[in-house]
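First, one chain by itself in structure tokens, the form predicted on its own.
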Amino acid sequence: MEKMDCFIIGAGIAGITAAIYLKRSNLSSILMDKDAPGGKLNNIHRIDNYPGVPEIAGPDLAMRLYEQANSLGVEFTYGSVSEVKKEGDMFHIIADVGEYLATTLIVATGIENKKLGVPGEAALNGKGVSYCATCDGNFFKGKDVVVYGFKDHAVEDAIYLSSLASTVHMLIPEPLETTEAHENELKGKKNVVLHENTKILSVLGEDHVRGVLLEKEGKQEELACEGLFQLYGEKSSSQFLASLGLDTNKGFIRVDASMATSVPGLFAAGDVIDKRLRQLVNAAGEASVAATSAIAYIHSKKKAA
């Protein structure tokens, strides 16, 4: 079983940032992710609020991060972690590609989309139901689609889809949580129709989505569409840590100012932690703190040995 100073789970902007700091410290580490480096960056069509970068496509920023880390010799491994156990002072990481032992662990696994749980959603997943506009938008050129959500990423995806779809119906179940610039851009799109205070009751169709049953102001009606982009909510990707008994809030990991969790030696950063703002810029900052805290922890253990 391979043994190292730090094991980093999640290769989004937080995980890659942490890996860069660990590599520069001359300590041994591995960065693992089940998907391509960059995490959710690969599903963002445009980033315009990252300092020093006026505008860039998410996949392009992901590639820059990967190339920087790769040039430094960061060790990337593809795999999915199913469980982490604490064995004495070490973390035992169990993945589908092997098992590892590490003195410290940095978790940067981000978030995943919540399912609405309404009839038709699961059955039509991949048959018109999508959770990623950048991934699947091209399949809906010239068609009518529905975007369901109220946060900034849903607004951004509705704006993106407006350049592809014939009509974008945005169903907004709660007051919009977005920037003024994004809200103005959304409302300026002639082929975007906003439906406020509207909820989805079911997804209609057999072999493919043909519409949604919605509720607005106590009344139900059917809205025809060929695609549903379900972007209502997100949840933490931290289920594999269940056996450690971490202090969490609705699944999101609680950390202190040093990004330390309730388990000594385990640090977390990025969207997986309990916080108000989930942006690329603070994910990178949190990761730098988590990495330097892990480095200090490792040196304290080596000094005590």
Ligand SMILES: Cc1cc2nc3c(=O)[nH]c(=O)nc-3n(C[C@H](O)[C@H](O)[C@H](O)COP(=O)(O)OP(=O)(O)OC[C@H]3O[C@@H](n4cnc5c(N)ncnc54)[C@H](O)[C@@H]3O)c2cc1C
Given for the second form:
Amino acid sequence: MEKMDCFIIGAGIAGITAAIYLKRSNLSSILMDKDAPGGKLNNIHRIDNYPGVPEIAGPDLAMRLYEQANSLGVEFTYGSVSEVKKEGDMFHIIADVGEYLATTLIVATGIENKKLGVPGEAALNGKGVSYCATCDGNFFKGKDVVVYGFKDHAVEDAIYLSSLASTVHMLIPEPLETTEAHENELKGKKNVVLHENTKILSVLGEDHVRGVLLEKEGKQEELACEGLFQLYGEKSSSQFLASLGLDTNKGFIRVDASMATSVPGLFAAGDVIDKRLRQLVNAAGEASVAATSAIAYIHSKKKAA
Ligand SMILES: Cc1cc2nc3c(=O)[nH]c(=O)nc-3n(C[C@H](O)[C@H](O)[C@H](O)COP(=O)(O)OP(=O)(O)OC[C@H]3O[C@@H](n4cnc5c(N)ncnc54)[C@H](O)[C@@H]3O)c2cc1C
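Next up, the form predicted together with this ligand in place of the form predicted on its own?
The complete assembly is shown below, putting the previous chain first.
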């Protein structure tokens, strides 16, 4: 089994940042992701709030990160981690492409979309139901779509879709959690219709979405649309750590100021941790702390050996 100083799971901005720090420390590490490098960056249409990069498309920033890491010698391994066990002082990582032993583990696996679980959602996934406007928005040019959600990324996606779709109905189940700038931009779009206090009860259609059944102020009604962007909520991508008995809050990993978790040698950074703000800039910052903490932990183990 391959052995290393640090195994990093997730190659979003957090994982790539951690890998850069590890590479520059001359310790051995692996960066693994089950998907393309960049993680959620690949779902973002436009980024305006990353310091030093005035306006950039998410996939372009992902490419820059990938190229920077690559030029420093970071190697990406494609694979999906299904389980992590403790073996003495080491972490035993089980992935679909192999098994590994590492002194430290950095978890940077982000979040995934929470399904609503309403009738029609699963059956029509990929047939008009989507969880990513940047990925699928193009299929809905000139059509009517529904965006379901209340958080900042749902607002951003509704703004983006308004440049493609004929009409964007934004169904808002809870008070908006967004910035003033995004809220004003959304409200300024002539083809965006806001439906507050509105919940989706089911997704309608057989071969393709033809509408949603919604509930507003106790009344039910059908709203016709060809696409549903379901952006209601997220859950942490940390299920594969179950056997370690980590301290979490609803699956989000609890860390201290050094990004250390309740399991010695295991550090976490980015969207997967328990925190209030999920943004690129703090994901990268946390990863730099996680990596330097992991480096210090590895040196202390080497010294003690
Ligand atoms: C639509 C949208 C718009 C946004 N806009 C902005 C913005 O304008 N500005 C801003 O600052 N932030 C924005 N954000 C938030 C920002 O994208 C995230 O905070 C940030 O990308 C999180 O990075 P991360 O590295 O923690 O996680 P991610 O980018 O989610 O990366 C996690 C990686 O882990 C991998 N992974 C998960 N599980 C496994 C496993 N078991 N095995 C192997 N690999 C695994 C995933 O494939 C993924 O690549 C937006 C988010 C969305 C969805």
